[in-house]
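The chain below stands alone and is given in structure tokens; this is the form predicted alone.
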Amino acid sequence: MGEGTSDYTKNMVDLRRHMWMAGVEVELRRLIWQIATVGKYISAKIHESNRKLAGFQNVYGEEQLDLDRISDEILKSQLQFSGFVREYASEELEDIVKIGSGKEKYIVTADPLDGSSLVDTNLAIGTIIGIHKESVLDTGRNTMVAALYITYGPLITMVYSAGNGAHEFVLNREGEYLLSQEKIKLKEKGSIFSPGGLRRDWTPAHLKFVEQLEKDGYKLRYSGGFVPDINQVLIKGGGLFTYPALRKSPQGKLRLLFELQPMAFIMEQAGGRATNGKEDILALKVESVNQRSPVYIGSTKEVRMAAQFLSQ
């Protein structure tokens, strides 16, 4: 099979099939097809969804749509009786929950439905998961065998790595995910770029940099999602996504754990980089589980430009 490619022969290997092929352990293979399915119903969640507000508050101190609360009970309650998982840590909750035994393998991270304040501008929105072995607090080093996104847009996607390249599945009409792109590669340099955050709260180093973007020609891309655009500049082959410190904000808004991890080891396993300016994400140290980040993540070149440009 080629890499970055899609015919008809290839779009015939489903979700379970090329997770064998692979040689994805199989207790780790089970795991990610369970969590593939609990997409399917949050899917029916969000289309059954009235989109009114649950009126209350999470944890952060931020409007709840029900359907956050929802997909995470969902979540949850799918992996307590898996088999395979003994923790489960989740934007929705306060802290880190013991749902197994304690003797299973695997913990757990969730974003069980991010973005969901776009659900009544019917813009795409997703679930981010990462899959660990070791504890995921008090680490400098990356614990993470494998992580998965899926995006509830127009089709309903999935992109997963355990470590083999990143790979690409569409939900069909039969609720089978089957295997839309096989080991995505991105360009070393891309063409758009996706950045986050009010341009009057930018650094001047950050400010500067956006600037040279758009003297260099990259189009803006942004729809103020976080996995849709992360997929955009996966699928379309390079870019750059960027939510920078703030200068009321130093540390910026996404989760290192729940949401920027997950999708560096995916970046990374499609070739690109992902970083806080400075430092590889995946190799910063998780001091809580509501700790926050900066975040570069993209083609190489873009996430280096970045790098210069903070380091002025």
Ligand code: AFP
The other form holds:
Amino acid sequence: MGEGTSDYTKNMVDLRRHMWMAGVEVELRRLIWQIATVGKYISAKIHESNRKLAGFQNVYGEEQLDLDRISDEILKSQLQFSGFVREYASEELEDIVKIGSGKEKYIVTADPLDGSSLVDTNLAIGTIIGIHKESVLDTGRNTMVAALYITYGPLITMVYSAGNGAHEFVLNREGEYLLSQEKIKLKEKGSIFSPGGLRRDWTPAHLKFVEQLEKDGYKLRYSGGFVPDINQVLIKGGGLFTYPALRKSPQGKLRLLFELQPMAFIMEQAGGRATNGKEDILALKVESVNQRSPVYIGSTKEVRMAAQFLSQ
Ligand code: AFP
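Return one more block: the form predicted in complex with the ligand, after the form predicted alone shown previously.
After this comes the whole thing, all chains and molecules, with the earlier chain placed first.
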């Protein structure tokens, strides 16, 4: 924290003040703030929700909840009038949509409510956001300038990075996001792992890798929600989340643009790594909004170990 901030004021650093002190440029500060504010509206909808299926399916053929569609509409309309966003891509939409005049600075990608199938069980779910300056498709390199995710659990927390480290905020009763952890750092080696997919569908190499983690005493932590499962690795300071290539789905389940790249951006800012088992997630070319990828994300030792097993 900046020089001269007392213990009291240090704990009173809210999101806007933090971004200003971290030198985040003004339009990006305002955009991140507006998106974080949407988290409050989405949370209110979760509390009001009837948790009923909307009777629609998304582009992946997955049942959409009212909540999925409502969260997407809330986010899109907030961004539409922000003055900072020219295009919006969402897991709930068929393709990228123009929402500004075309002169705005940013393109936003969103998984508005990831893990929504868990909402009836009262498990934590989340919102995942990527903020890009240039096109998100076919660039062959990552164009993200910031990423954030919001976790709707016992507390509402928000983790963001604008290339200045990864920082966590807690939403208080007054509706302010107050800094709780700054410049979060992952240890080189963790002690938990979060293995997605069914064991019977894993490839032999991935199975051998997981068996080694079990032999090495890693504790299994898996809720079925990407956001809380990733958040656990970050906040516990290390470990590994993986949703691997499966026998019948060599690209795994998770979406490269909407889920993996924003989380890879944040994890790398915390000193971690994210690969598809071989190449960095942020180096992968996004050729379509629906593209999926296997993922190994978290502490560098475990990500490196996965690559060793997968190359055998
Ligand atoms: P839903 O959004 O359909 O609940 O899926 C959640 C998710 O995309 C991601 O959040 C989890 O990591 C992953 O699916 C869990 O998949 P499995 O149910 O196959 O474990």
